[in-house]
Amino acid sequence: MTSTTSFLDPRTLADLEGLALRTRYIIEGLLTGTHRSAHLGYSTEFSQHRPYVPGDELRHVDWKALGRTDRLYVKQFHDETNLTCTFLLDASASMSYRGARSPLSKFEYASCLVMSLAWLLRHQGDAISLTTFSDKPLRILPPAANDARLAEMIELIESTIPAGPSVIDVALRTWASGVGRRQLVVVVSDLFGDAGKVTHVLGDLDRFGHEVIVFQLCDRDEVEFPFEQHTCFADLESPESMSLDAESWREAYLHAFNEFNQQIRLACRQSSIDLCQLITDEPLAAALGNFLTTRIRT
């Protein structure tokens, strides 16, 4: 039997035509490999905390709150059984990058990820929504709990060409200002921008009451900086470019890149935000496996 990994390998996905076919291939491989019903999210909507008392069910203890306060608190819930999930998909120009070792661009990889998770959520009865953004929200599909929304999401994504500057803090804050009800928010982006502003807006989403998951996408070139000799680097989000001796700049670049990622990780940990960094030449199993493991219904 074909392994799950082969179904989720970006090289295999790159050979398939169209996002719908890629999504179907991923789902078939995932469900074949796991032999389970893939349920995501939370079964009820969180309302407030109260102190733990002996006899409370341990599954309702907020372990993240314990880590922050050294005190046991229990989550109280409303009676709602389904969730609303909004995908915030970065469509800025930097997401179009595809290095020599990556079969998919960051945006193509992100699209496969979003649609696979959307399919799983929809087929457990939850409402799904999609907003693309660059320096502002670009195109918005409001929440809907029907299968037609999946087709509409695919159509929107396939008609999107990554362009424009990424100003993630402004875009996400603008989106949040128009949303009232608490949601599960899945941010899919390379997170490029001012680290302080990026981490602050992610914290804002948490403070607004949303449950936040961040998938940070990187190309292998961005992680390892494999360039040699003099190389011309063009900014995808502006007319600027520069030529430099790549080897002599590698150490400084990697230091800055790793420092940026450390700031993101620290801020997400402090705000109890789940962060998963993905490299676009790696199988999607890592992304989907992490999501399913942390979001299984109890």
Contents of the next structure:
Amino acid sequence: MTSTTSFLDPRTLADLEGLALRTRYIIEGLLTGTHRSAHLGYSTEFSQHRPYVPGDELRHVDWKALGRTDRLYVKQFHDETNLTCTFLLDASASMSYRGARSPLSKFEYASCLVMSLAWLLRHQGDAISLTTFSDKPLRILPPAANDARLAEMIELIESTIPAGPSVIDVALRTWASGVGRRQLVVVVSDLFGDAGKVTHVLGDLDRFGHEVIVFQLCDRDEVEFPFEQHTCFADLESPESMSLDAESWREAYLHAFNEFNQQIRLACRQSSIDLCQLITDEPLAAALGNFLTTRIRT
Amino acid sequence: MNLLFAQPWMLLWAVAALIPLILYLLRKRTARTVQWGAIQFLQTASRGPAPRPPWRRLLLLLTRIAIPVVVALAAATPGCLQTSGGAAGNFADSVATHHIFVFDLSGSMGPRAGDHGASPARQSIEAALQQLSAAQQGDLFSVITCGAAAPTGLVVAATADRERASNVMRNLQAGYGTFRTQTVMNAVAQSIDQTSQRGLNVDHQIIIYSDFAVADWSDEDFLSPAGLDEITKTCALVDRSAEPGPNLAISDLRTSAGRSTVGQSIIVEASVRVLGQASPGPDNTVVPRKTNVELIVDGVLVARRPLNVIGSEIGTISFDVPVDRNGSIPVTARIDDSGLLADDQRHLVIVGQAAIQVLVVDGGNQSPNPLITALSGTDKQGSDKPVVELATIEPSQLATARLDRADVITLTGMSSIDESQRKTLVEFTRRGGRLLISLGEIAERATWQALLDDLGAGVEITDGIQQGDFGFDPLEFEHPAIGAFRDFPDAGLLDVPIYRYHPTVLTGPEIDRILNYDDGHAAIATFAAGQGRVALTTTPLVAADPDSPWNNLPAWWSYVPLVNELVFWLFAGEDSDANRTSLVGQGLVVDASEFPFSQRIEIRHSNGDVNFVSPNADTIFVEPHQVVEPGFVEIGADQGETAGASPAPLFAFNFDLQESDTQSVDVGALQSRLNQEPASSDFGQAKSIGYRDRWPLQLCLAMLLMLLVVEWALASRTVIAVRKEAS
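Next up, the form predicted in complex with the partner chain, please; the one we just looked at was the form predicted alone.
So here's everything in the complex, that chain up top.
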């Protein structure tokens, strides 16, 4: 029997052509393992009866109760309002990095993640939106609660080539200024940039009333820095390069990297932002599980 | 303590240590480029202090540099000396040292063409003398030789007498023996034992002067014998690569017949061998040495033929030498090698004679005597002059006849032989005469037995007469006297009916059988007597009573060739000329009784010099200094000024520079070579190896093993450490 994990393994996904196929593959795998899950249908569950008052819609009258009690009752449900979820996908050049040991680049991994989450949300009738950004919002698909949006998102992502510098604070702040309604905001990025500014803008999103989930993606090389020889590191987002003895600089690099991540984690915890740090050679189960757990809690 | 290397050129491999360093620098220069998204963290890190290169990397680089260095050190076979050694060394820090000088005086260390006297042996001695003079007071010295003719072994045993050791060394000469490890080790152990027995507490230093061009030499055998591990050992190697290599030498020149009649020819055989160590060719193949062998007869070059000598084999070449005159004919064979004169030529004398003088002592009543008839028919080809000149006498005339003109005397038809006749015949053979004795039907056994005893034959004629039908057994025709019958079965030799013969018992060790009867008894035997030779037939060659024959020999067609072959072989066969060859610089004893006159003896040398000696008692002693050049010395009667310059030659003595003879050493020639001063002290180029156990080599190997382990650990641990760090 094929396990869910195998469906979500990036190495398996890398063998599949096209984001749509990858997304369906992920979702099928996910549903295979969770089809009896109580998570489904949470927004349409019955809540209570109340006496009918004039003006109530007749379609909510419980006719069976009328037959049993000769009184009119109206069925009440949980919030039936559709959720709007906006995916903020980092399309800067640093997202195009793919290490020697990773089957997918960070952007490809992020694309699979976004589309999988979008499909789930769309499956329960929520409105979904997608915005790609680098140093500013690049392309925007406004919220829509139809299946065509999924296809549009796939088309947009597949036509996007990661490029340009990454200035997350500016990009998110610009996006937030054009959004009025409270939303579920899913940020998928490596978050590379000024740690203070990044954490600040994430906090602002939370303060604006958005529910924020952050998926921070890193490549295995970025986490371990396994280079040993003299290596010239050319920046993906600028003409700058650094030539150095990688092994001797490993410790200092990892220190800076871990300190950055620590700042991000601390800021997210203070702002009650769900942060999920992922490495691109890990299965997507962690990301999806984290997302679903968050949704149950809310 | 000095560190020395057996193969110092191997240290060149240490250059390989640059390879890891070069690779390191090249990799640094040609750094690979990585498109990197997280450069902000490198920038953050670069704002801090520059990190040091990881110690593991540096250690790995150093290890990789050290590995080829240690490999080169090990390959160079390091050794350690407590005292300075080697050809140009001294003994500065030696307090009380027992210096054991070992000299390889085998043939390969001897003089060669082109070394101008500075033979390796001489160079070794010079180097040893220098070391000897540099030794400290109180040191002991032993001298060991191996390979020389004499002396050999421990010739100086642990003495403090430096002068004595020095004198012994100076007198050492190369010989033609073999340098053997075990022989040397026994002598070394003996010299060390002597110091131990005397309670001397000294360091032993063994210095070997050798080219080690011997098959059984083994460093391992020498350096690690039981009980000698703690000795400081020094081996001085002589570099022979610049030398002209092994010489070819004529090792022998011989002939089966020392004399012949004029018009005949004699086969002369020359042997050529490689003197010294045969150098292997490419891929250890044996390279044949080529030379030309020239034959000079009577001063005239008559033949020049090529000859190849392969490895240590002896090449042989034969010449047909015509005898075209009377007297001693010098024959010289020489090769066109550039070695010593002694190596290049050997000499031989053959004697030419107009005809064989055969004296027939005829005691029979058969007329004509078939023996005379058989010998009379022998003519030279193209000449009506007979090869055999016959003279016949009665047995009664034997005691008084002039026998010095006869080459061969035949005794036929004689029933007995008296004492005077016996003495005459013994004297005849003692001076080199040949005797053919034919025992017949009327023989009185006792008188003939007495003659044979006086001749020293070792033949016993047993009582009785063997009767029956017999034939000859040719003994596979091995004897040259009947060799002519080998391929001619129709010659009739094997068909001759023999009815009776005198059985004999051959007891003397020097008796050769020419023919046997088919029942195993000897038919014709031969033995040396004095300077001459005797052939004895046990059935008569001439029948005394034709009506009652002992055999059908005279009537058989093999009779004539058999009789002639016997007479010719007796005349020209092996001459007892062993004492007629000597070496330059050595004396020669000549039996004076051979000379039937009392006047002075004239010795005429090949260079024209003449010495005179007077017969002294029974011998003539030719002084060593009188013969200084190789060649022939003719010895004859001094006939005075009136008789002309040339004496009547009686004997020609062959004096050789016989260096190429493995059985003896030409001391004079070697000495003349060795006495020359070396052209240069090129022994200083000799290499030295010092050993004190093998610990430097073992240390190198241990270091190499350790470095390999460290390298492996570092190379693998680097990756492991990174993974741990990342996790």
